[in-house]
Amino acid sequence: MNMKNKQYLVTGAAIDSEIGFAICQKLDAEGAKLILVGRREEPLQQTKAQLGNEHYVIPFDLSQLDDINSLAMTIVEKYGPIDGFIHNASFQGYSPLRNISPKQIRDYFDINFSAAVMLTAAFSRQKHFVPGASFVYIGSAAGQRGLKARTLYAASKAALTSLTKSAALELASKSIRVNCVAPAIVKGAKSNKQFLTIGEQQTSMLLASHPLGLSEPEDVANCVYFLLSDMSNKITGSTLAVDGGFLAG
């Protein structure tokens, strides 16, 4: 489907980003106008210098949830409603047991899922989306399966797949599609990180766990255009995986 004409949303779009740089890739290919959303406005520079289209950057830490509210009336006072939002900023990392702090739990939460409910609440509001629009969240296959010392950030991505599920049927009537895409690995300077902290062996149970082989951001992309497009119109409140079968086992 082609995307001109449409504005969408995306969070998390700095460059080192790289899903919400694959994300930001597929839409301006597809002819979508963005608007770029991160704590740091240079990386976000740095991605509206390597799209094609017309895009704008809005430098914003989501973490102040008190302000989405304005932000997102800041943002249709200047560009006009939305299509739809991606809402792909996350805070990750691991949280064994025995060291979680109070801190801890809001710093996951408030990025993960408090600011997807915010920009949410705020977008579904009358003349801020245009009739059809589409609302996706970047979960994460964590959030469906145990993972040792990752309590805090499969519990904020669960969290997120309870929340597609509510604003779902909530916004239904005001022709609004709510979905959630939960990749498990994806390669990059993420997952080689990862891979560094806990070590040979577990790196290679995890790369075991995936039958296909870890997932490309394109593939992610990808999934994010199919349920932005008309493609998807009667799919919402669904959790689609792109995981290279991790969830299968």
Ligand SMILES: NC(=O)c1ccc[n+]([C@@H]2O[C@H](COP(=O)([O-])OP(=O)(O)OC[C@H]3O[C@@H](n4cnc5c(N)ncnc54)[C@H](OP(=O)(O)O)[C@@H]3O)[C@@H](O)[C@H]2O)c1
Contents of the next structure:
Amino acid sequence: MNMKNKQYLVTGAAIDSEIGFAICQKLDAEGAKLILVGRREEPLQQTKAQLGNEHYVIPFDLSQLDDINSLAMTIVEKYGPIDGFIHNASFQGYSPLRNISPKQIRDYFDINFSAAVMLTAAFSRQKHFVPGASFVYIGSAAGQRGLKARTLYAASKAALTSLTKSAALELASKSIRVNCVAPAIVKGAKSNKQFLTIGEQQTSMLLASHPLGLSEPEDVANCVYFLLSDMSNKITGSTLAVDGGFLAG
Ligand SMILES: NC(=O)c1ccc[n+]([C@@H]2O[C@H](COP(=O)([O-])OP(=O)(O)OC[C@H]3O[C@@H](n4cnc5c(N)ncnc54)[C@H](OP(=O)(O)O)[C@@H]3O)[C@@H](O)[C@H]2O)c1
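Having seen the form predicted on its own, could you give me the form predicted in complex with this ligand?
Complete assembly follows, chain above in first position.
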């Protein structure tokens, strides 16, 4: 599908978000205009500088949940209604139960889940979206399995899968599709750092649990592209794993 004349908002679009940047590259290559959102302006400008089409940078902290409606209104006033968004920004880390605090719970859920709800509500208002729009959340395989010391991350991503289903039902009458992409471990600086922390033996076990091998950021971006495009026009409410077979086991 040619994405010329389509415009998408991408959260977590900084150049150092491996998946976010790969999504921007893919959509740019397909001709889309992008609205790049994240807290730090400079890495968003760096993403923009690497892309070819006309794109816009909007520094915004998604933990400011009360301001997401105004953000959407400003975007629509300036650039017109959107053809969809990709909520890729996230709060990641470890949260062993012995140390958990209410603030930590808010940190994970505000960005990973509540911001997704607010974006969905804000952009599904009349005149804020183009009919046929597609909303995509980047979830995680962690949301489909139990994971030691990652209760908050996993639960916040599981909540996205639930949101995907309810929002898909509610927004079908507006011709908006809602889906989620759930990667397992993705190749890159972050996973390399994780392997160093857990050591050789656990790394080998982790790698063995991805029978097709670890995904590249581009594999996630291709799935996002599919879910935005008309090729998936009858897919809504789904969470698609891009996990090298991790969840099959
Ligand atoms: N990497 C993996 O192996 C993996 C596996 C499974 C799922 N995922 C999911 O895939 C997505 C991308 O992962 P990644 O590892 O590429 O991400 P990342 O490098 O951690 O990037 C996260 C992005 O979110 C933005 N962000 C964080 N807090 C924000 C806030 N309060 N407001 C606005 N933007 C905020 C950050 O930019 P600023 O700091 O400038 O705000 C950054 O660009 C995430 O949803 C992650 O959970 C990743």
